[in-house]
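One chain is shown next in structure tokens, namely the form predicted on its own.
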Amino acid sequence: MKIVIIGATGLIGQQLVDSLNDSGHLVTIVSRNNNKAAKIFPSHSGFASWNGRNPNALVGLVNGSDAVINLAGENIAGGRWTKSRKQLILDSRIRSVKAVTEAINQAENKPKVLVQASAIGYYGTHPEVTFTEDSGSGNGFLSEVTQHWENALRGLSSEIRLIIIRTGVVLSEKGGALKKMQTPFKLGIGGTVGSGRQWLSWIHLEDEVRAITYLINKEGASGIYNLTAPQPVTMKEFAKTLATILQRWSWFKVPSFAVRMLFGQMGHETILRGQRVMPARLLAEGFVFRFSNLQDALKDIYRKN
């Protein structure tokens, strides 16, 4: 297939671009910065520069593929949430999705799907509910942002089949949340962060990547589906299995006020709450995850029998 990504140089787009890669499809990889983006994929050679603003820049693009991949956006955890930091995740979201919707209706020949990322932020926090594809919004700045997000697709044309992807904390060691955490554990002053009662809904890079290319491929697959792995755990269940393979102790506590006091906000949602979510749809339709346990996806990034 022919296959557009945008953001394609994030955690999830570099598994994604080399999966698809060794698959014999055909990517064409769009950037802000092609030559970062050539640093990091020094063995492709299908590069397109986009400002991620102007649609008619993205028509010839699109135009005759066969999927769009749209991963673009500003870092949710790349710093403390001021006022114009939440704007600016805000405005990088929806003005990549207006744009990509556009061209796509611009295109002659357009695209047959279109998998658009989303986040779990979207159904809010709780400690006891369990959240599926089916569950409302929630409240709170993540669920106003990935609301905004997906609303600025309703004006796609009912000719592309539309898969939005509300993903979790996706684990890898190569980045992204994991990397962060582990390291106080490899510092030897690892431990729960909070209460440790707050949910944390995760998925192996691997599973992330096998599931949008299971999307893809389904022709039925359609609307909103839940990346997660279908055990979450708790925060103090994660510290514990995290210090069990990484063969350190899990004993230090930071306590909520310090979580605060570091990251305001930004700590308040995305580490001292959380949200346990399933994978409903996925399971229902049959995929199967690689790494459902936790211990087992943690051995195997870390390569520990």
Ligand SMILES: NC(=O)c1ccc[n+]([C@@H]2O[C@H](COP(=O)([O-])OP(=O)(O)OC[C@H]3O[C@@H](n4cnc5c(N)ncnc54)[C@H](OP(=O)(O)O)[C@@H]3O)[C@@H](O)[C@H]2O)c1
The other form holds:
Amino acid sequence: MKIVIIGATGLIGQQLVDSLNDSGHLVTIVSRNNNKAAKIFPSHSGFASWNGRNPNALVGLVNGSDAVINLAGENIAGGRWTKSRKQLILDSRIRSVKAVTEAINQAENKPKVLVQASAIGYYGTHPEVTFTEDSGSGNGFLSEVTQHWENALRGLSSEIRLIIIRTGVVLSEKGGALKKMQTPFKLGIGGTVGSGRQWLSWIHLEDEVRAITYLINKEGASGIYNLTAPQPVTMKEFAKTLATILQRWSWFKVPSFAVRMLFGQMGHETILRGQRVMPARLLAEGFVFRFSNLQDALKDIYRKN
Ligand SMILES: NC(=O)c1ccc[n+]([C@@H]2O[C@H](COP(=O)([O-])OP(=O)(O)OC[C@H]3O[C@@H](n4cnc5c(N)ncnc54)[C@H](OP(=O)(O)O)[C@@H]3O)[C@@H](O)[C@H]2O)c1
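Same protein, different state: after the form predicted on its own, show the form predicted together with the ligand.
Below: every chain and molecule of the assembly, starting with the one above.
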């Protein structure tokens, strides 16, 4: 297949490109910065530069492709959510989705499928409720962002098979949340953050990539899919499991006020609150997760037997 990936230089995109290349697909990496992209993928040849907003410049790229995957967006956990950062987080997503939608609509030979990134933040946070794809939207900045992000797809030609992936916290040692969370544990000062009762709906990076590939290939698949492992954990359980795998202590407790002081609203929504999300549709369709259980996932990530 000819596959165009926007935002391919990020945590998910890098693994996805490698996996699709290994399977023999023809991947075009679309980035705002081709030099950066070429450094990340030294043996890759298909690059295209795009500013993240101009639909006309994308038409030629998506025209004649089989699939388009849009992962682009300013990093959510890249810093405190100041007013201007919040605007950037929102605008970067809406601009790229609107441009991709318009470019696909304009293309003469439209791709068959568009995979659009979204997040489980859509559901808001809750200490007890279990969310599935049928659940409604919640409250908070992340929920608002994901709602606008998904709504920006309105107007996409109905000829396209649209898949929206609401992804949980992707676990990988290469980046994302785990890379940040592991540091205190490696230093021997790891432990529970906040009450420890908040849910963490995680997914191993390998399963994230497998699920995206599965959804592209599955002819009848369309609509919303939760990409989370079927066994979410509480933050307390997460800390305990991570400490066990890393063979470190998990004695420390980071109180909620300290998180709020350090990270503001970003810490409140992404660290102190959580949501229990099930990948109901993937499970119903028989998708088999390689890592359903956190311990197995972390053992694999840190290569421990
Ligand atoms: N990782 C997770 O745990 C997780 C969880 C839920 C949802 N998601 C969503 O899934 C998508 C991919 O995740 P990821 O972890 O791979 O993201 P990431 O590492 O932050 O990378 C996203 C890519 O988006 C592009 N980008 C960054 N800032 C941008 C901006 N201001 N305007 C336009 N493009 C920008 C960059 O590509 P270029 O610099 O090459 O243009 C970057 O490589 C994201 O939209 C993310 O919100 C991720």
